[in-house]
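Given next, in structure tokens, is a single chain: the form predicted alone.
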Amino acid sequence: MQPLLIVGTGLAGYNLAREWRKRDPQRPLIMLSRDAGHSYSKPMLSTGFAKAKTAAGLIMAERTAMAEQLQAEIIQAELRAIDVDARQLTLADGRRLAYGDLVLALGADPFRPPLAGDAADAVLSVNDLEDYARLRERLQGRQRVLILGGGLIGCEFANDLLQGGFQVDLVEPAGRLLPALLPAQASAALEQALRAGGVQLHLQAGQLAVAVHHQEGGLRVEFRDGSSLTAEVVIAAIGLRPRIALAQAAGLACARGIKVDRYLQSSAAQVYALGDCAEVEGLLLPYVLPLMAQARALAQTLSAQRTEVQYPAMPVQVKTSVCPVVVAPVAADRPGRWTCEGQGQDLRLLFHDPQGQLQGFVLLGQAAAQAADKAALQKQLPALLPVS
């Protein structure tokens, strides 16, 4: 019996393996990991300083324990190529692995801005456990941190480092925080909370970093408008790019991510994708809830019970404890209007389309803590990916 081969041991890979093993305890399972293969929750990377967690403290189970739990062979190696005709993988060390079904849970890479200067390589990104360990090591004995990017990742790390006792500057060239998720009024409330907590926000439109230089005591970041800021550690938090290069080289159809259908099958037979690398009917949702829905559906499909993935409305929780945020995002060009209730940082914003249908909402501060209200609003939203 040819094995199921899962490439990736992050949340997507391990959750799929767990769900699938409930249904098929016999078939051989091979998992390929580019890192140590420990099981941990990636969302915890942006709460680790507030909770005084080392990288080792975030590990829920080491690779050997996961291999035993999943009855799997977990190989730490770099994937070099995928041959969908021969149904085999080539590893960087020359080994070849045959598969019956292949699942690509490749994840995404942090976007690295093109920076000049002799310290461009000193800019950090945090996308996995090793990155987090590197950040903690770099911050030993240091206090001043500059974050490039005020989206979800940047805001969460600003909040976490603030709670961890660091001095934080954050730069967002769009002119406001979480511009892709929040309307302007909600951004302003979050900005007020972070400023009150001690984060120094730099929200000048177009303030893009262009160079990073070493200087005595730390780093100097230069911006396109001629301004500069200094810090001891610089973090780029500008977004993620799905890892699609190997899939493209193998001839799989790709757009922003690896294109898959509602069964999470790619353009090649017996090859599937899920998680941050997978684009499901045009939707690329790098969040935990869509990933979990994918894992449950694909586990059934791989167990001979073909099951389409469905996305109900899935609000995003932003882990900013100074001002908690729950958001069901709305595309900027969607017709309709926002209404707002509350004051200060405790806001309830609703977006209705011209027909009066609720299409999105934002809950901030105390409003975000009202679980019953969130659940009631969520039920009113249309599904992101309904039953076909």
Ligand SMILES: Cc1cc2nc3c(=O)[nH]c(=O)nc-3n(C[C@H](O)[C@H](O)[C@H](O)COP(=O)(O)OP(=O)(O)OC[C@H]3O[C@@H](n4cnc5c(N)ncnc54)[C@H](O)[C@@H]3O)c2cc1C
Contents of the next structure:
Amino acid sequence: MQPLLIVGTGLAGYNLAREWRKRDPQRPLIMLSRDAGHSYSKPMLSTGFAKAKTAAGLIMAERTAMAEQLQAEIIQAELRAIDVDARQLTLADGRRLAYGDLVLALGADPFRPPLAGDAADAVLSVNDLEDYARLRERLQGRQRVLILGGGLIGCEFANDLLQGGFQVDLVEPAGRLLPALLPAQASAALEQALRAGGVQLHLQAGQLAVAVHHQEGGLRVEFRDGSSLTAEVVIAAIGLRPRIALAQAAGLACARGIKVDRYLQSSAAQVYALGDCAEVEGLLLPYVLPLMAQARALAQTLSAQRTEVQYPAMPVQVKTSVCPVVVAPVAADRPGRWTCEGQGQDLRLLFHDPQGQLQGFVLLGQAAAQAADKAALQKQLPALLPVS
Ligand SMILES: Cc1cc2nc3c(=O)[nH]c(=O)nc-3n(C[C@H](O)[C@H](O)[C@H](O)COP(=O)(O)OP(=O)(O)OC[C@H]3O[C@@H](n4cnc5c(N)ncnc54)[C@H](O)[C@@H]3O)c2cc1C
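Show the form predicted in complex with this ligand, please, because up to now only the form predicted alone has appeared in this conversation.
Expanding to the full complex; the earlier chain stays at the top.
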């Protein structure tokens, strides 16, 4: 029996392996990862300082324990090439692996800004356990952190490092926090909460970092408008790019992510993709709930019960404890209107389309803690990917 081969041991790879193993205890399973292959929950990376967790402390199960639990061979090696005709992978060490079905759960790379300067390489990004360990090491005995980017990850790290006792500056060139997720009024409330907590926000539109230099006692980041900020540690949190290069080289159809249909099948037979690297019918949703829905559906398909993935509405939680946020985002060009209730940072914003249908919402502060309200709103939202 040819094995199921899953590349990637992040939440997507391991969730799929678990779901599938429940249905198929017999077929050989090979997993491949270029990292250590430990099981951990990536969202915990941005609450680690508040919870005083080391990288090792975030590991839920080591690779050997996962191998035993899943009855899998878990190989620590880098995938270099996919031959979809021969159904064979080539690894960086030259080994070849044959597969029956192949699942790509390759994740996404943090976007690296094009920076000049002799310290451009010192800018960190945090997207896995190793990055997190490096960040903790760099912060030893240091105080001042500068975060480039005020999206979900930048805001969560600002909040977390604040809780960890660091002095935090954050720069967002779009002019406000979480610009892709929140309407302006909600951004303003979050900004107020983070400022009150002690984060120095720099929200001048167009303030793009162009260079990073070493200087006495730390780093100096230069911006396009000629201004500069200094810090001891600089973190870039300016977005992720799905890892599509290997799939592209193998001839698989790719857009922003590896293109898959509702069965998570790519343009090649017996090759599937899920998680941050996958674009399902045009939707790229780099969050945990979508990948869990994908894993459940694909596990069934791989056990001879073809099953489409379905996405109900899936609000995103932003783990900014100074002002928690739950958001069901609305595309900026969608016709409709926001209404807002509440005051200060405790806001409930609803977006209705011209037909009166709820299309999105934002709950902030205490409103975000009202689980029953959140559930009721969620139920009213249309599914993101309804039954076809
Ligand atoms: C700091 C942070 C906080 C987050 N918080 C939240 C949150 O609160 N809620 C939420 O829903 N989402 C959150 N997310 C997003 C969520 O964590 C991701 O969507 C999810 O973890 C992605 O899982 P994945 O398995 O697709 O990718 P990854 O976890 O990146 O796994 C990719 C795997 O592929 C392997 N790999 C890649 N290339 C190769 C290769 N060439 N050869 C071999 N192996 C390879 C890697 O080693 C790794 O094992 C957060 C993300 C970050 C970074």
